[in-house]
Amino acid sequence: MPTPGDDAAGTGIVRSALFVPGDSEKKLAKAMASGADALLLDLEDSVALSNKQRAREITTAFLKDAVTKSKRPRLFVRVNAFDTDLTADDLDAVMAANPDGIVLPKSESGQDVTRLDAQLRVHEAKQNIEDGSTGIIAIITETAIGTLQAGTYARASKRLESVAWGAEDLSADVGALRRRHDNGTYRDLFRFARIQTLLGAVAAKVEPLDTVYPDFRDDNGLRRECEDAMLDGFTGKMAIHPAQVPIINAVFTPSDEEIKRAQKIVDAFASAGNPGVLGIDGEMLDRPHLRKAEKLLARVGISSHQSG
C-alpha cells in the first residue's frame, strides 16, 4: 500500500509532525530519522529567550543541509508569534534556507494568517524561492478570540495546509487549573477547541491536525487519543518526542482494505456516471460516501481519477 511518509517531502502528507527544539544540534539530528512525515523546528516555546537568536542559527544551519537530502520529512520552523515583536527576526533568519513551511503559533485569525502570507511572499521573492511555495501550518487556539475565530481561515491564504490545536497556551489565557477529567478525557473548555479545530479545517478545505498528547511514556493513552482524533475526522497529530511517531503514523495510515474500499466506491460512481446514488455489494450509497472516499485516498496520495 502506499505510505505517506517514504517521501513527505514530495507528497505533502503529514499524519505525524513532530516538534524539535531549535537550539539543539543533536536532537535536530535525531529528528531527521524519527520517520514523522514533518518536523517542526521550533523557535517558540521550547527555546528560552535569552537563546532565541543562538536557535535562528542553529535552525538555518540544520535546514540549509537537511532540505537537500533526497528522502526527508517535511521541514516546517515554528516562529514566535505577532505579539513577540520576534516573527520578524525569525523569518529573516530561516527564509535564507528554504523551509516547507512556517508554523504561526497563536493565530487569532484568518487575518493573521493572511498577514503571514504577505510577509512570505517577500521573502520569497528576495531569497530567489519560488513563489506561493512556502506553506503554513496555523495553531487556532492558543487564545479565547483564537479559538472562537475558528471559522474564519476559509480563504485566507492558499499557503495554508492545516490547523492545529493547542491546550496548555489555551489554559492560561483563560486561567483554567485543570485540561482533563481523572479518566484522560478533556474538560469542555478543551473539548470545544478540539471541535472548533477540526469544523475550522473542514470550512477552509485544509487538514486537521490534533494537539500533543504530552506523556511521551503513556503509549496505551497515546493510541487511544489517536484512535479517537481519527474516528473524528483528523487526519494526522502532533508529537513532542520521537517515541510517539510510530503510533501515530500507524493509527493515521489507513489499512490495505480501507483503501480499496474507498477506490471501489470512486470507480463505481465514475462507471455510474457519477449518479446521486448507487448500490455496492448491497449497500446504497450517496454523494457523502463520494466525498469520504475521495478524501481517504487523498490522504495516501491516491488521485480519485486513478483507477485501481
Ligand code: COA
The other form holds:
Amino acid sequence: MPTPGDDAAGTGIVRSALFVPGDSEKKLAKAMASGADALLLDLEDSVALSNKQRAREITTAFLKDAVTKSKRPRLFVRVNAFDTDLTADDLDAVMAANPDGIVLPKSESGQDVTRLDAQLRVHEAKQNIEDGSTGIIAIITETAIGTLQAGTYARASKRLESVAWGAEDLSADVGALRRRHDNGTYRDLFRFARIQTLLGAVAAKVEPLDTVYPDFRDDNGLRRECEDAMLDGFTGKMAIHPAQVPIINAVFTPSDEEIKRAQKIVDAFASAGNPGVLGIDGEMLDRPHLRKAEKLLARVGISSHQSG
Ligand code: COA
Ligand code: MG
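Since the one above is the form predicted on its own, can you give the form predicted in complex with this ligand too?
And the full complex, kicking off with our chain again.
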C-alpha cells in the first residue's frame, strides 16, 4: 500500500509534522530519523529571544545539508510572526538553504499569507530557486481575529498547502484560564478554533492539520485525539516529540480496506456512466460519497481515474 511521505520531499500529504527547536543540533539530527512526513524547524516559540540569531545559523546549516538527502522528510521552517520584527531576518537566513516551505505562525487572515507569498517570491528570485517552489503552512487560530478570519484563505496563495491551529497563543490572547475539561476534551473556545481550521482548510482547498498534543508521554491520549481528528476530516497532526510520530502516522494512514472500498465506489460510478446515485452492497451512494472516496484515494496518491 502506498504510504504518503515514504517518498519524502515528494508531494504526499503530510500526516505527521514534527516540531524541532531550531537551536538544537542534537534534536535536528534526531528528527531526520523520526519517520515524520515533515519537520517544522522552529525559530519561534521554542527558541529564546537571546538565541534567535544562533537558531537561524544552526537551522540554515542543518537545512543546507538535509535538503540534499535523497530520503528525507519535507523540511519547513517556522519563522517568527509578522508582529515581531524578526520575520525578515529569519527569511534572509533560511531561504539561502532552500527549504520546502515556511510555517507562518499567528496568521490573522489570508492577507498575511499573500504577504508572505510576495516575500518568498523575492527570495526565490535572489537565490535562483524555482518561482513558487516554497510552500506555506499557516497557523491560523493563535489570535481571536485570526480565528474569526479562518474563512479568508481561499486564493490567498498557490503556495498554501495546509492550515493548522494552535491553542496556547489563543488562550493567551483571549485570557482563557483552561484549555481542557477534566476528561481531557477541549473546552468550547478551542473546539471552535479547531472547527474553524477544518472548514477554513476545506474552503481554501488545502489540508487541515490538527494541533499538537503537548503531553508527550500519554500515548493513549494522543491516539484518541488523532482518531477524533481523523474522523472529523483532518489529514494530519503536528507533533512535538519523536515518540508521537508513529502513532500519528498510523492513525492518518487509511487502511487497505478503506482504500479498497473507496476504489470500489469510484469504479462503480465510472462503470455506471457517472450517475447521480447508485447502490453498492445494499447501500445508497450519491455524489458526496463519490467525492469522499476520491478524496481518500487522492490522500494515498491514487488518482481516481486509474482503476485499482
Ligand atoms: N525533535 C527531535 N528530537 C527530539 C524532540 C524533537 N521534537 N524531542 C525530543 N527529542 C529527543 C531528545 O533530544 C532525546 O534525545 P536523546 O535520547 O538523544 O537524549 C530523545 O528525543 C528523548 O527525549 P525526551 O528525554 O523524552 O524528551 P526531552 O525532555 O529531551 O524533551 C521537549 C522534551 C518537550 C523539550 C522536546 O520534546 C522538544 O523540544 N519538543 C519540541 C518543542 C517545540 O518545538 N515546541 C514548539 C511547538 S509547540
Ligand atoms: Mg505559539
